[in-house]
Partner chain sequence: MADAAAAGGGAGHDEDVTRRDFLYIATGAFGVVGTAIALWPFVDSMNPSADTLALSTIEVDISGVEEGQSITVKWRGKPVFIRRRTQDEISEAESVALTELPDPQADEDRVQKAEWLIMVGVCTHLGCIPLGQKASDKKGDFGGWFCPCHGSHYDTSGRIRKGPAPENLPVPQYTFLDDTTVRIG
Amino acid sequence: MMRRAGFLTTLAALGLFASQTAQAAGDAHPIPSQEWSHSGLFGTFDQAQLQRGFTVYQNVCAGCHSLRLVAYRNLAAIGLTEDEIKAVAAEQEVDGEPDEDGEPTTRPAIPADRFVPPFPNEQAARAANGGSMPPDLSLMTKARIGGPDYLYALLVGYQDEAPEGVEMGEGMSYNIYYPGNQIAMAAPLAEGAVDYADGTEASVEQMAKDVTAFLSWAAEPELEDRKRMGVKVLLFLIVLTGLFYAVKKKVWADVH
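May I see the structure of the chain on its own, in the form predicted alone?
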């Protein structure tokens, strides 16, 4: 009886601790579902949207966030020409071969190089961002629960002021969709922050949608190929099942 009472007391204490922790962290709003062109069995990426999303990444996100798993040449898949890719890569420098005296050198990046990170190391990244480490975005839409829906919500979920009674930490911003509601990253998007080549209005919602689609592609550039293969496999299995059924009927018909 004493053991049971002690066990129940422990459970109550743990429950109280969890409740206090949740209250301290704050409650994030439920993530709204969005429609994405690449969702579903037959979904595909919208190249125009991917190019707009790349524009947002280059002009807004790339100053802090790396994209280390993507090579510049991969941008051909979103419709950039070879010359455009070379121009994008050449804006960055990477380590080159040592010179004749063994001194390190640099060279312009080429399409075969992966995206050059904005900081040389983690310490420099933290120093430039108030101690916080900006995460790499290569797999961001796969690394977060809710995927692209979460990322889009995060980008549009900033509020100018926290609700009354909420004490904000130094350098923190209030975001209704971020767990705990306090995020070290200031709102990255502002109306008209970029100029779209196709004339699309650069609203916060539009830019958030476009860059989220681009990062979804970056995380799964093989998505469309995988879906096409899946459809072919399903069709093959349907035909094979039909053949097996026809053979079965024929065999049993001969038996009877």
Given for the second form:
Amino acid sequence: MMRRAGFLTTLAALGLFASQTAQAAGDAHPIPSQEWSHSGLFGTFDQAQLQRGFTVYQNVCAGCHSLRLVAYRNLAAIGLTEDEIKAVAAEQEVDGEPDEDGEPTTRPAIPADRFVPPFPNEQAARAANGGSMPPDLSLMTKARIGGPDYLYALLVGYQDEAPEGVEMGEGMSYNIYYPGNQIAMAAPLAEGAVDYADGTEASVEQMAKDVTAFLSWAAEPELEDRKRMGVKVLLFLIVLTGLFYAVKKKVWADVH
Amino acid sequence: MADAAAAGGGAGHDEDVTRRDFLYIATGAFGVVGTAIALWPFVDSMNPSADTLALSTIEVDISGVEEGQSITVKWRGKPVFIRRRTQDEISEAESVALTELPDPQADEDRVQKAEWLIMVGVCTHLGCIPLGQKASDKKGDFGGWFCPCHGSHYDTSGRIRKGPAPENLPVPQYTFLDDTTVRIG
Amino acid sequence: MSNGNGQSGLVKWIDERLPVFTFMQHELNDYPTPKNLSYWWNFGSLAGFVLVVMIVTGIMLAMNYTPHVDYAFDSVERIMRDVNYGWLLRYIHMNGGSMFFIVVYIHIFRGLYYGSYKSPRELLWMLGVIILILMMATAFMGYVLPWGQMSFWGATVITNLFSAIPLIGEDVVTWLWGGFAVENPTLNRFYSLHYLFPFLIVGVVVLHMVALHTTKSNNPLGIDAKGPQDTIPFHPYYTMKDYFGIGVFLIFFAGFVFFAPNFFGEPDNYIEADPLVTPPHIVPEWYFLPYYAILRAFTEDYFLYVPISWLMSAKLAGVIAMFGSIFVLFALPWLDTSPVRSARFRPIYKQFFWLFLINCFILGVVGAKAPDDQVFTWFEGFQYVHLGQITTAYYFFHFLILFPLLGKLERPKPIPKSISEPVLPGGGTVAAGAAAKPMEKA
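Could I have the structure of this protein in the form predicted in complex with the partner chain, to go alongside the form predicted alone above?
All chains and molecules follow, beginning with the one already shown.
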């Protein structure tokens, strides 16, 4: 099993060693790569896509999956207005200060709060999901080999019927990209599962793409800043290093 | 790096020397400016972070506060006193002549709505929290707040009247979003 | 900025009482350095530069990190998301660890190639080995701090190594943990030590420098400087060369920080530690992979362990071999019996040097693989555990047998008389200019 995605795939790609592809015991399909607006040296997120992806998250994923590291205020970065953010936050209740009698209270969430998880604790999450724990999605694209490509593949990789001779566990679904092929999450996306505000047709592929882009942003909100700064830093360093080289050459010119 | 110019050595005609000096100075300048810019992220990381800034404004629901009652809310790590003043307190605060005040300020300059007095509840002397929020608290000689640490007396407008504190209790920036909600900060 | 005798009054006043300026002038400016050092000699100062970067970013990160099992993971994510430029500091520190090892490994292999460990530089070399060991301890504990899955399970596996110690092993492990598993006390002490160790490294680096300036720098020819005609002052020649090296290095470093910050990382470490679920395949960071391969090469049923099976368990043998693979470096100045330093004049050693480098590289690959994976698709039955045994055997063969033997058996090539007059008795001459730029020549 190949785990070290970056470093060793590179070695393998150099042809130094027999490459075993990133799959468990030959049962999961290789992950096809997708085009993402945020990949590459100058990649940026597509705000309209992020907003569509947020719609999918809210309407489809949020029922089971938390997004606990992202705050409602962060949604400003994908183009939501202050009032929209307040409204999104206010739909959820969080623990407030105890009242005068010491009784616990709740209050509506505010933009400064982080996304309120759908279940109060892991036990409740498992109980509601047939014993399985729906993982938090805040870092999902960084926490899986293949990143966004894997996530997209997983969302579109469901098959109605398991192949002949595969014994399916209770409540399991067959997914060609999931390691081991049996996944506890039922196919989450169905044609037209959400209504996009911008009128985009909500096909399964479209929704999978959008929600994956949204989760990529959730995992790496600094991505655009990082790349923008990186280009400037590299340009500066190249000039500076060139100057250093020139100085070094001049200084060394008289050494024989 | 400027040393390089001195120690570079080697003979050559003047033009060469000038060009070489320019190169050294340009490289030195680039290096120094680059280092200075690179230090900024380190300095800035010690400034308030995004989550801290997000809590630097709060919205307070004041619908439950009766006349003559006070509430205390925490804002930027400090208590903010919100008092719904009685008519008596308001008229008392408005009737004081400015000349009597150590830190002269008219009551109308300290409130947006006369009924609501909103101020940071930290004594301007040495940072204690004055008493006076609860009905049972000692309110000092002027019926407002009293700092137990060194005996500063504040009036019903939160102005210093007696004791060591040099200034009135500060009024934070706030706006009434509607009749029952006020945003502080 | 003390420039010879052009000192200001204040500088003079201080210097007469505390000769820091004379010292700096002497050790940083005038320090006579062989004039033929190649770019491979850049990596020492580069390592010092990375150490400073790591300490500075580390201090900034520590201001925002919470060493508690309930908050550690989230506090790191808060640094990434909410602290101003926190992502930058964290990615510099995270990739800086890998950069540090890249630079230091090149520095070490340079020393191996040019015989920089040989008399009179034995202590210089041994101090370097101590720095390496401290670096490894620091890196290991630092990796635990984000409290991801790899952090937790890496800590569990590595601390469990000590359970191989006979009789007191279990007690030692419990002591290391401060509990009965890797838990909050473990995280707390790792944080404390991770903060302390870099300053110990600074201390040993100072000693390393003192030893260097006492025995003077080695050089690609491996011969001593015979006089002023062989050396040049450190400043401006090598300061400028080092600046250029730092520039090139920063471009490489920035490429990772800004465009592939998780290239060296493990996706599993973005999942919070869960003491009840082990990731399917635990791998250490890349710079530990060769040692990890050596550790795993000792198993009950294979040849490496058979000769010592009457003496100890396979587990203990693996642990001893792993630590031995580093500690053997301490003995290297005495294991190598050759009178010649530089591999340039040691035709056979030169070939074994490259073989050793490749061997270390293969050990790294083995460390990353599951032991029973097939090495080649076309060669059934040859698993990584087998490859690991062969390469581990060679690793120790190289140090314990090859080095002592080669010094006696090998006939070195004729050695130049001095750095500035490399007239070879055999007839050929090496142009001094060319010798000064061996990289370009190669």
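Residue numbers count along the first chain shown, from 1. Take the two forms, find the largest set of C-alpha atoms that superpose within 1.5 Å, and that set is the rigid core. None of the values given here were measured: they were computed from a predicted structure.
Core-superposed comparison between these two forms: K248 shows a Cα shift of 5.0 Å.
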